[in-house]
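Take a look at this single chain in structure tokens; it is the form predicted alone.
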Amino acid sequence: MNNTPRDIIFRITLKFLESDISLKLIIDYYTCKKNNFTKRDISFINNVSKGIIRFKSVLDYNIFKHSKQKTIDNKTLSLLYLGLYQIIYCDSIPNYASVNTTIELAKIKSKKSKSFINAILRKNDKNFLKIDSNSSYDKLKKISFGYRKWQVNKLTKDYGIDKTRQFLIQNLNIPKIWIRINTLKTTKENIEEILITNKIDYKVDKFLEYFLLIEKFDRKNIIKKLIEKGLIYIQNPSSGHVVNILDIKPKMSVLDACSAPGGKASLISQITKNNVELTCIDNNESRLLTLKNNLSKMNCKNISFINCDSSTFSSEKLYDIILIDAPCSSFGTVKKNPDIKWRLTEKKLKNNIETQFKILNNLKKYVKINGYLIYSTCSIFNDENENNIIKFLNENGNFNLSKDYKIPSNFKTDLGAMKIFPIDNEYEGMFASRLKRYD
């Protein structure tokens, strides 16, 4: 059973449990072209792997309620997750097939655990707790909504019980995909014609017309081909609103810090029609290479690249606009990246906050007088957002929070910043503030 889709899912899950690598990177590694999987195989691997992590707490609950063992090794757990997820969430797969294929894999991967795995799966065959976005509050409370308790407590402190509950429940759903039309290489009309011809349902964003929500994914790899040609880019409109806050004028000098993989940089090039002096920096050489390739493919020009850490960056040049897309918990994207809730610890969150403030304090020196420093994260934790800005303004009297920009009124906070809280829409969580330097 080596290199079958289920074997790969087992490997992905095991690697995730035993490392601190993002689930996306693990999946990408195991589904690369050299493994020659079909599109259907890759879809199955993606859906089940992400589903296991999205509903990990549900699977744990169902496993341990039938187990006398208080701890289970990662190999055995990975096999149990594989079998149990299929039993609970894959309605198209008969339960006996989910059990039998898992046991066959266990004979190879963890022979000593075969009987234990068989017993747990068969006990869950008809009697299990299933959680989804339609579940009752009592059911969801049993597993802390599928999140770590400290995360739930922190969100509740920031937003209250009702709003937090809405957020946690919504994130049990699988997100839809947004694409952004790259008008440097094509037109909105051309892309819409391609989608309509290939019967791909979509919806135009009500605020940003070059963002389209794909309602029903295509079976002909049309979207993938358009991405490969640089005609579209996978991007959530929340990022588009951040770029709008920059309010870039032609020939301005812009520094895009922490720039890879290039979503916001390419949009900057797009809305200015390459008529901007753009500098992109990133501290990771591999990510910088990806950034260069992405921007080149999308026909973005007049860009220079620097491989460095934003917290130690130095320059004799000053910029009209500096965009800090700060490293963060990414908790506003947990619907798309369910592994975040398991990888994020309180210590990591604290380290993020310290790093964010270091970057802010360093890059403030390179903003021109009357220029702007835009601070953005895809987090919804106040400690990574408003609290950082309030602290920065208290310590830097030559900066003020600029509120003279246009964003939808429901995204503007009392502070005057932008915050998108992802409830009942397909927007990702996002924060951005625009700080003006006066001297």
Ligand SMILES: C[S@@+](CC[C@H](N)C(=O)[O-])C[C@H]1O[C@@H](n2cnc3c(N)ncnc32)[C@H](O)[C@@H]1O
The other form holds:
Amino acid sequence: MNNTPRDIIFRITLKFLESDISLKLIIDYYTCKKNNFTKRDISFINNVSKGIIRFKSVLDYNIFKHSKQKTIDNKTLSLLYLGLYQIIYCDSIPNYASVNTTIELAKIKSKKSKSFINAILRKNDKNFLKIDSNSSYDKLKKISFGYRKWQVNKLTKDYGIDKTRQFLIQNLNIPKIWIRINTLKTTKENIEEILITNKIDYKVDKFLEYFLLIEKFDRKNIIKKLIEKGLIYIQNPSSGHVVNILDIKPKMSVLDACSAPGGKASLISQITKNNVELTCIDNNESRLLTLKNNLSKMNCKNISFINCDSSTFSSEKLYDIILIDAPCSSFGTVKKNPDIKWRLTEKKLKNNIETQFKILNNLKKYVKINGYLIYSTCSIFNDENENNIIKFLNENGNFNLSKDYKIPSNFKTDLGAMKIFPIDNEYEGMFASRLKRYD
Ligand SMILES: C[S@@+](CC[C@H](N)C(=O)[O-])C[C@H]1O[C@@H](n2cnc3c(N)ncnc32)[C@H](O)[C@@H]1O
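Now that we've seen the form predicted alone, could you pull up the form predicted together with the named molecule?
Expanding to the full complex; the earlier chain stays at the top.
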């Protein structure tokens, strides 16, 4: 049972429960090339590991309903999640197989809890609570919609009950993948031809023509090859709207202050056909390296890189445009990254808000007069977005919120900022505001 896909899922789940590392990084580590898994194995590992974390509260509910123990150690819990997720959500696997393979693994990983695991799985064999985005409101309430209570309360305060409920429910779904065609290296026609030849269904975004929604994603290797060649980039159109707000003119100087892994930076290069003087900062050295590799692979030119902290960065030079795509809770991407809801604590959110404000307050000094500071996050919490901006404008009379930029009207807030709310669409949650410096 060692090094089988199920063993790897067990290890991924255990690592997730015992660390604060993102699920994506853990999965990438365990499925790297040296482990020699087939594509089918990797897909199984990915789907089940992400599914376990997406529906963790459903699994907890079904486990603790039958358990006299109020707390269960992480090894036992990881095994229970593995077995139970397959019983509830993997219709193609017979229940006896889910139970038996889990018990075999338990004999090696946690012998003492083998019979406990067996009992809980068998009690759930036919009778369990299954939640998905079609479940009734009463059922969803039983598990706090699958989120932490404080998150639900905070969203309700920001958006009211109805919108919050819609968000919570729709974000239980598995997202589709968006790609952006890199016109620095290829053409839209070329990519569309490759997709059509390989029977990959796609839809062009209704606002941004270089963004395609991949409807069916079973030819992952084709997409992977296009990414490796730098012909496409996995990117949600929400990011495209942020870059549009920059409204960059040729030869402008642009500082991208939180730049890695380079999604927005590469789009800036693409839109301007490399006719821009771009400086990319990131405080994380290894992420900066990924950024450099991504940009070089995509033929992005005229770029300088700085590894430093944007909240203390200093410069002789002033910039036409500074983009702060700030570190944030990423709560607008919770559909794609279901682990966020378990990893985000109130304390971390507070730290984010402090960092965001520090970066804003430092970089305001390096915007040219009549230049722009664009502040964006992929969070939907007002405290990381509007509230930061309102505080900043109150304290800095030489900046105004600029409203004269083009975005679809339903993305514009009353304040004049951009907010994309991830319901009834395949967009990620995103906020952006454009601040003009007057003197
Ligand atoms: C939301 S991500 C940026 C995504 C990027 N703009 C893109 O479109 O691909 C935030 C980035 O900010 C970096 N970061 C966090 N704190 C920072 C700081 N104080 N100074 C500079 N970079 C920071 C993180 O390492 C991370 O790469």
